[in-house]
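Single chain ahead, by itself, as structure tokens, in the form predicted on its own.
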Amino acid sequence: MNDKGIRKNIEKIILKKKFENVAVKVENKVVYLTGKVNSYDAFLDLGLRIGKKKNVEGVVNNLEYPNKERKEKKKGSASKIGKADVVIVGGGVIGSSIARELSKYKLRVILVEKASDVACGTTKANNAMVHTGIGENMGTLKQKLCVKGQQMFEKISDELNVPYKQNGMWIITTKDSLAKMKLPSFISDFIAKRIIPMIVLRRGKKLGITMNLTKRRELLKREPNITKKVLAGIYSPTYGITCPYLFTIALAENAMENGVEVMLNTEVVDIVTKESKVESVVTTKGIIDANFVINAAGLYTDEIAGMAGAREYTIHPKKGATLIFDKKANEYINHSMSMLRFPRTKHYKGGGAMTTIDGNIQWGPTISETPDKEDTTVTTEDIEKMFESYSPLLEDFPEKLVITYFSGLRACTFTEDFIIKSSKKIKGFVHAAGIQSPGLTAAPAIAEMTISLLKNEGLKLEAKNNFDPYNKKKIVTRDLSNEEKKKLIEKNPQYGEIVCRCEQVTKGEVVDAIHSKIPALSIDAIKRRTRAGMGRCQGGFCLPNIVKILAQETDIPIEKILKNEGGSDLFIGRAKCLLEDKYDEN
């Protein structure tokens, strides 16, 4: 269907839904909406209706709605600070994967990230599952790249020395799977026990995914704590788990070892083009001349694309909340598990009770729309929703063992699929956008696809002879034998000084993190690398220890040490100074 035909179909939708103040334009199968609607829900509704239409490749939703956020354009520095063949915008798992892939070639590559560390956005707040592709819509780019990325994950994890384990997953049906369908129980039970497993197994076979049907009696033997309402279980042994931030940090560090420059605390504020071709990237630190730009900015990919005059989609964030339980509950389930419910929520796999690489159990994630790209709050309603959703799967689970919760944001487009393509408007500008679940799994495949796009755009790719794919294994004291610990402590006594009791993290590990290739200069940056503060007490014991070590190793005054980014101050000043000020006032 051509642009004219697409436009006619969209105008019918607008007329039917009585959106009187909306104008539509279609260009290269991308739909552009302008005008206004009376709510954010209407903004979403129209965008999603259009996005699911056949032949629509993108929706740029510029509709106004009440209380829409207005952003002031930031100013960059006019000084020239560098020149690159390729600039990558964004230091999440996608940008870091692409950086490592590009480091295999004789190129000048610069990755710019506005935060003080890599893996600070969507990447750090997902549930760390390495998916198989069974949960994605058939024929989507999401599914294709997920299947390929999953096949690449073990090799890359081994090279980077990051944790990865194929611990499997149960896909479960119960007597409640079709409760909302209001069918007679004998019909719903038959469908849940016989028909649904058959459909799932058929999908798996088509994708080449190993899956096994397990009868109720056997399932209850293998997972004795699941609900007795269970009817059938499909076991998917190749489902895996990793650590998303350790994986991303390792990717970025390996890229740096192979010649990529990583610039942190560097925000892109403009992209200069000339004659519809990329010319330079303007940042808060200065201008980088570049021939190619890869837009891997996550939630902000639409805004970065807009700077280049290459906007072909709009990001609408979806929030997902997760509960983390104390390791005391870690033997309650043997594998991750998810209960199928019908009708399914569109573009949502449903979450579940998942194991983690570090031995905790997590419940989630949930899903909800939010207009705010910085909204990572977790509300009482979110927590209640998680208990309501996952308690039926594990009825006697020790819910009081919750130690923390968090939420992350998915960078969704209205077509609800990955957008990995060269811009149709600006030569040298490549989109890596719309990356929601299973983006972590697909990251290696997305990187390969992006390099192919760059080659087609004219980038000369000459392989290096000295590319080193391996990262040195980091010291993790709790994983060592007593004999290994003894030898290590003899060489460096700091590895015998425990600073985090819950996770058994030593001073030596914290010091290593501070002085690593990408220095950990905040409490959360150290937490991501060592797990100090991630245990039962959530930093109650170790926080003062970490602050003291960080101040000693960096000469940062204690009152200047941050939890994470700017504005996350831990202290307001030195206590005696505050007392002196008080007495001076009197």
Given for the second form:
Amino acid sequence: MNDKGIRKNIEKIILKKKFENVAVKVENKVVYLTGKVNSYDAFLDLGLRIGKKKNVEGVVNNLEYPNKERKEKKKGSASKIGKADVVIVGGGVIGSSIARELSKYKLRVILVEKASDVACGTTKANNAMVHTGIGENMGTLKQKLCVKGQQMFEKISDELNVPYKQNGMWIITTKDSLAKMKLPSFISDFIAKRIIPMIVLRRGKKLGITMNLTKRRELLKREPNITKKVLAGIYSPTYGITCPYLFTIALAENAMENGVEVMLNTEVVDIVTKESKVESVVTTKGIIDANFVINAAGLYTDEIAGMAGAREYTIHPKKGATLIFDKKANEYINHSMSMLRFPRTKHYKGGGAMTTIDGNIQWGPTISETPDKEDTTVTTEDIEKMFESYSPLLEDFPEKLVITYFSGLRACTFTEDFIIKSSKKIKGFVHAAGIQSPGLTAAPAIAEMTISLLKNEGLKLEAKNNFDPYNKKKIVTRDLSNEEKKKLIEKNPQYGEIVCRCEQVTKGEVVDAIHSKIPALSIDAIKRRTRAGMGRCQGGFCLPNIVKILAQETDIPIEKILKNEGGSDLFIGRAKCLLEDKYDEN
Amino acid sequence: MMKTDVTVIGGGPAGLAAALKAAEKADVMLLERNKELGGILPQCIHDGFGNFIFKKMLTGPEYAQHYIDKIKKSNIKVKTETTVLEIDTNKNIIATNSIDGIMEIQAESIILAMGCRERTRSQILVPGTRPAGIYTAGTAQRLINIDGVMPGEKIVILGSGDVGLIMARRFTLEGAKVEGVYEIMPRPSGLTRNVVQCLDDYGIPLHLSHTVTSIKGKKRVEGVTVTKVDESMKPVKETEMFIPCDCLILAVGLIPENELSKQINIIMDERTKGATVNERMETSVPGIFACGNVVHVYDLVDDVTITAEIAGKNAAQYVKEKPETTEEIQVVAGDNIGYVVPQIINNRDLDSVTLYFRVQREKKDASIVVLDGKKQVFEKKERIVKPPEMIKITLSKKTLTALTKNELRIDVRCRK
Ligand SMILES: Cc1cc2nc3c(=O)[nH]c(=O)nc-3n(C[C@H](O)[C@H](O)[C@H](O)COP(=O)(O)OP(=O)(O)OC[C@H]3O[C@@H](n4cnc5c(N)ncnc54)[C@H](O)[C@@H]3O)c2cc1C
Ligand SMILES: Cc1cc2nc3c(=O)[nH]c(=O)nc-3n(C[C@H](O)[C@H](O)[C@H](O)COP(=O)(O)OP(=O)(O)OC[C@H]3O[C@@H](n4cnc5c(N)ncnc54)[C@H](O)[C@@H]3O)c2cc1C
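Other form of same protein, the form predicted in complex with its partner chain, not the form predicted on its own:
The complete assembly is shown below, putting the previous chain first.
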């Protein structure tokens, strides 16, 4: 179907659904919407309806709705600060994976990230599952890259010396799986027990995923705390878990070791093109000349594309909230588990009770739309939804043992699939956009795919012969035996001093993080690298310790220490500062 | 491998008193993870400590110093900046510090005195964002009083525990504005004396039956939404109110710090969240004693010191001679009683036994009675009893020797 045909179809929808002030344009199978609707829900509704249509490759939804936030354009700095073959925008798992992949070639590569650390966007707030791909719709790019990425994950994790475990996953059906359908129970139980598992197994076979059907009795033996309402379970042994920020930090550090330059605290504000070709990238720190740009800016990919005049999709964030439980609850399950429910509702995308790489149990994620790309609140409704969705999975689970909760935002497009391709409008501009779940899993495959796109765009790739894929193992004292600890402390006494009681993190590990390749210069950056503050007291004990070490090891005054980004100052000043102000006034 | 008679874990008021008492009869080693001894006291620079023992109001550091001076003069081996990582039922201890590295210590007897920790935002599931500017009251106290930094200038305090009340005053004295203290229960959870001296005297409002239902702010706290709750503690949406502030302080409870106790499956009391102990402050594992806030959260440090001395004395005694358990009298929390410590009496051939407990509901004209089976063996009248105020009663030798049943029950009744 050509653009004209697509446009006709869409005009039909608009008419039928009575959208009065909406205009459509179609170009290269990308639909551009302009005009006005009366709510954000209507904005979403129309976008999603169009996104589902066959042949539509992208929806740029520029519809106005009440209270739409306007952003001021940020000013860049006019000084030239560099020249590169490729600039990568965004230091999430996607940008960092691409950086490492590119570092295998004789190229000058710069990664720019607006935050003070890598892995600060969606990459830090997700469920860390390395999915098999069984949960994705058949035939999507998401699924293809997920299956491939999963196969690559172990090797990369080994090379980078970051934790990765194939801890397995139960996909279960219960008496509640079809509750919403209101069928007689003998029918719904039959479907849940026999039909659904069969379909899942068949799908798995097609994708080449190992999965075993397990009888209810056997399942209850292996997972004694699972709900007694369970009907069937499929065990998927290759399901994996990673640590998304350790993984991403390691990717970025390895890329740096191999020559990539990572510029933190640097925001891209414009992209200069000439004759529809990328020429340079304007940042808050200055201008970088480059002929190739990779857009891996997560939630902001649509805006970055807009800067280059290559807007070919709009991102609508979908929030997902997660609860994490105290390690005291760890032994309640042996493997992650997810319950299938039909029909899928807007608010339940699956998810379940899953283990993290550190063994804690997490519940999540929820799913809900939000217009705000920075809206990482966890609302009362989110908390209620999590209890409602995941509490039925386990019997007598110690639900009171929550140690923390957070939410992350999925960068969804209206076509609801990854958009990884070269811009049809601007030469040298490559999109790695719409990377919602399972983007973490797919990251290695996305990186490979992006490189081949660059090649097609005309980038010359010449392999380096001194590429070093390995990262040195970082010291984690809690994983060592007492003998190993003794030896280590003899060499460096700081590894004997515990600064975080819950996770038993030593001063040595905190100092290592502060002085690592990408230095950890905030409390959260240290937390992500060491786990200090992630335990049950949530930093109540270690915060003052970490603050002091950070001040000692850097030249940041103690009262200026940040929780994470600029503006997140932990303190307003020294003690007595408010009194001094008052005296000054008098 | 080092050897000692008694090893005390934790150098707060409980550990200090226990170590000193034990050192009268035995070799003692004291392990403390902080740089300074004194536990929580060095940061409690307000007065209100020692009224019972010293008959005067000392500050926390003054109270602690009294015991620290004595420790310095004793032959107790003190190791600070030393964290205990593991203990086992054979009383092997593994600890770490930067000088000795990983230490293995073989003790005859162990005294657990690890104190307590604060409940966090997550444990009460406060919704919202996760910006800078949210602290538990004890952490805020430490930040201001020890580390010399100011956590905020417009403060909302959630929870009316004692530390929160003390901090309301402390923030005010530092020039910050405390917008109010919000308590979900219909009554304050801290001591009346603290409500009067820390809130009323400074005109800080206390809003009972209120809670925080949302935190706003991406980088730093920008404000919180407070909401009234109904009788079943459910927030009433219509009463939501947004309060701009840059700092939220949580004083929502303390929990005994029992990670180590749990490693060796010591029997815990669900209600106190501490170990079950007998009249000698011995836990269910023979030779392992516990005292102070690790057993249950005390109101007053004087009581911590007194019970810690009991633990110290008996730990040293245990090294000399393992006592035989002659009997087991269960001390039962009866009508209107939340919990009682000690939970067990193993030997009543003593001069006296003091029982500590809290009531569940406030009662005027109360009568505290102790029953040996159906027989009343003790009565004490109180004008008023309240849950935040711990009550203690002492049973005399005469009462103890006259007991006949293996269950001792305490009831709090109304006299009218
Ligand atoms: C709740 C939830 C659960 C999930 N669970 C899983 C899971 O279990 N398994 C899985 O495989 N996937 C999961 N995902 C998906 C996965 O987290 C994402 O696909 C992945 O993190 C996307 O990475 P990214 O690098 O594209 O985005 P991001 O991590 O958001 O990185 C984009 C980066 O670009 C930077 N940036 C933006 N604008 C600019 C600019 N102008 N200049 C410079 N830098 C800029 C940002 O600061 C950010 O660091 C989950 C997602 C969510 C929300
Ligand atoms: C803000 C506040 C105000 C108070 N006000 C008053 C008052 O006005 N009057 C009054 O009488 N009482 C008051 N109290 C109560 C009194 O301070 C406590 O009852 C007392 O400190 C409890 O003593 P503790 O030794 O049991 O615990 P803590 O003082 O908490 O000491 C426990 C010690 O154990 C150490 N430790 C824990 N685990 C380990 C480990 N694994 N290895 C090594 N060391 C370890 C800790 O570092 C700590 O130093 C107040 C308490 C607070 C918090």
